[in-house]
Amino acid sequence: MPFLAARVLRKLFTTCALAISHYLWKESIMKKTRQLKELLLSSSLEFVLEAHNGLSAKIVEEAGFSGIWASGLSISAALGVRDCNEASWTQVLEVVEFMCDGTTIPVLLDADTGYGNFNNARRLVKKLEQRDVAGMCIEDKLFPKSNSLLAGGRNPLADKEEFCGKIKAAKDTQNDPDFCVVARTEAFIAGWGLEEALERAESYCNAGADAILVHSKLNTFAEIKSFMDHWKLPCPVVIVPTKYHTTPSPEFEKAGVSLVIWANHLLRASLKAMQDTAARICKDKTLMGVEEGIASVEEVFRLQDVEELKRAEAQYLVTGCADK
């Protein structure tokens, strides 16, 4: 009997330990989602910056940003393909997983159209929650999409009701109540005008979206300003001022914008730096002209957190040959 009681107690202890472990794991997942939701609901204007891999995500966090935009354009470009769903959603997911693993701030994924219909979108939500992604932004274009800023690009819009169903499916699927679904309307991009943009945004908000992203490819704030002047719902509004980058940020806050996404600037900065460095090395046939202007190997090691591995090796790695 004492032996049986001990077994029961051990089993009970193990069950409780697993339950506590699962709770702590879930709380860590929810922590990032709550961070993103707080950014969207903040009373002041907030900013997030683009990243496209684990290293750039760490740089965003170290710079002091409170959130990361996992850009579809930047991730696809870093993979060497076009921003028209040439990279599969599982390939994108693999990149984003590295971004989440290496950072403590929330990642909002640019999930294009949700990679298909409502069924694809709800499966995506499950996979994102498993990987600690705080939220996703889906847009009301048809799959496969083309980049909104591409000159002469085709931008047919999805049926409004169908897209509302996709939002509802995503919200019904999430396990974490703080996981955020941002609904992006491309009405201005497609040339459908203010009335359509407002109508779609209101429908998406009523369908359960946590925020609305309104996109424009004009080089002024005019379209977005007009939208904000007519927007009356409490749903937060997100913008991407890539084309109207000369607009001072206080203008965004004055208009009532909640969150600004700097959407592709680390990728573009890295491209210029790599192009200049590659050309200089090719021309000079020596490293003497570039070494002072690039990051040291030690800085790469620091960002990779090599010191943590050294500490872990000292604790866990036993070297030497065992005797037979």
Second form
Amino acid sequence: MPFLAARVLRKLFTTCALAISHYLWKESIMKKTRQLKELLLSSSLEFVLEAHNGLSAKIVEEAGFSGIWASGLSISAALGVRDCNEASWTQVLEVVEFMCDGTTIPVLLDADTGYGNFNNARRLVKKLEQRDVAGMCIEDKLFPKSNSLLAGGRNPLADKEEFCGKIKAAKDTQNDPDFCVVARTEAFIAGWGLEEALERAESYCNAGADAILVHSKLNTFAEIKSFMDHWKLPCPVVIVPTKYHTTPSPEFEKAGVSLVIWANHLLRASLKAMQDTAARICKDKTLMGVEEGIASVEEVFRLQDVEELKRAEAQYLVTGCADK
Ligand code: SPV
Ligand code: MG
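Please supply the coordinates for the form predicted together with ligand SPV, as a counterpart to the form predicted on its own shown previously.
The next block holds the full complex; its first chain is the one shown before.
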């Protein structure tokens, strides 16, 4: 009898352990917020690529990336406006929702300044969580911001304490403990230098940021490297090497960077392809010169997952009318 009880107990224990580990496994691979947090905390250098709509987001995932940067520059450019909050935050939200719906990897939204003060930022967090956005990056500039790489752009910095309040409000608002708030300092962009960058990053970290993004518009890694040499906190560091693109990625890893954002490369690639194709069709007045070099209509259908709709129609769409 005791033998039987022991067996029953062992079976019960194994079943519970399996159920718990299955739950944990499912949670960790299913939740986009957790995926993003793990990317930030990963012990090796990770990469995310920019997307600016549902289609480009799918392309990022298919290419094998583990995360998507919803770039403010690229989204606004794709909408035909400038990157200085000309697109409203709800318009950005609409775009980002399509990106999340079409993919299974996490989207990190470039949320500029949080579109206002702490109150706007915390409302934004609510809306992002509702739309399955895994995290947001907010930067210490003033609303309306201008793009960091713009030659001669004005980049006054936000008050450090005020920005810390914004980070705290965002962290206090999130429902999902894994939703990530990345705090971005523009100290180098605004010309304030290393000491200010470190001081701000440390304060943002202490205010509860899940990671620090430190940006530079130099065409060498020097500024960011000096930051990394002095960075002693356990908070992960994210970089955007658009301007210092000649630095080999192992240099970033050696310096202790956690995540690299390739911030605008699909937008720029498609821009060039669209300009060339438009010019060629306009000049030739025929499609013969372009057809071979562009994606087929079937490829468009594949990316839209038209097959899934066909299967669903077969299952659900019972009609009495005769289709030929
Ligand atoms: C973006 O992709 O919108 C960024 C990075 O914020 S940068 O354009 O370099 O400011
Ligand atoms: Mg931006």
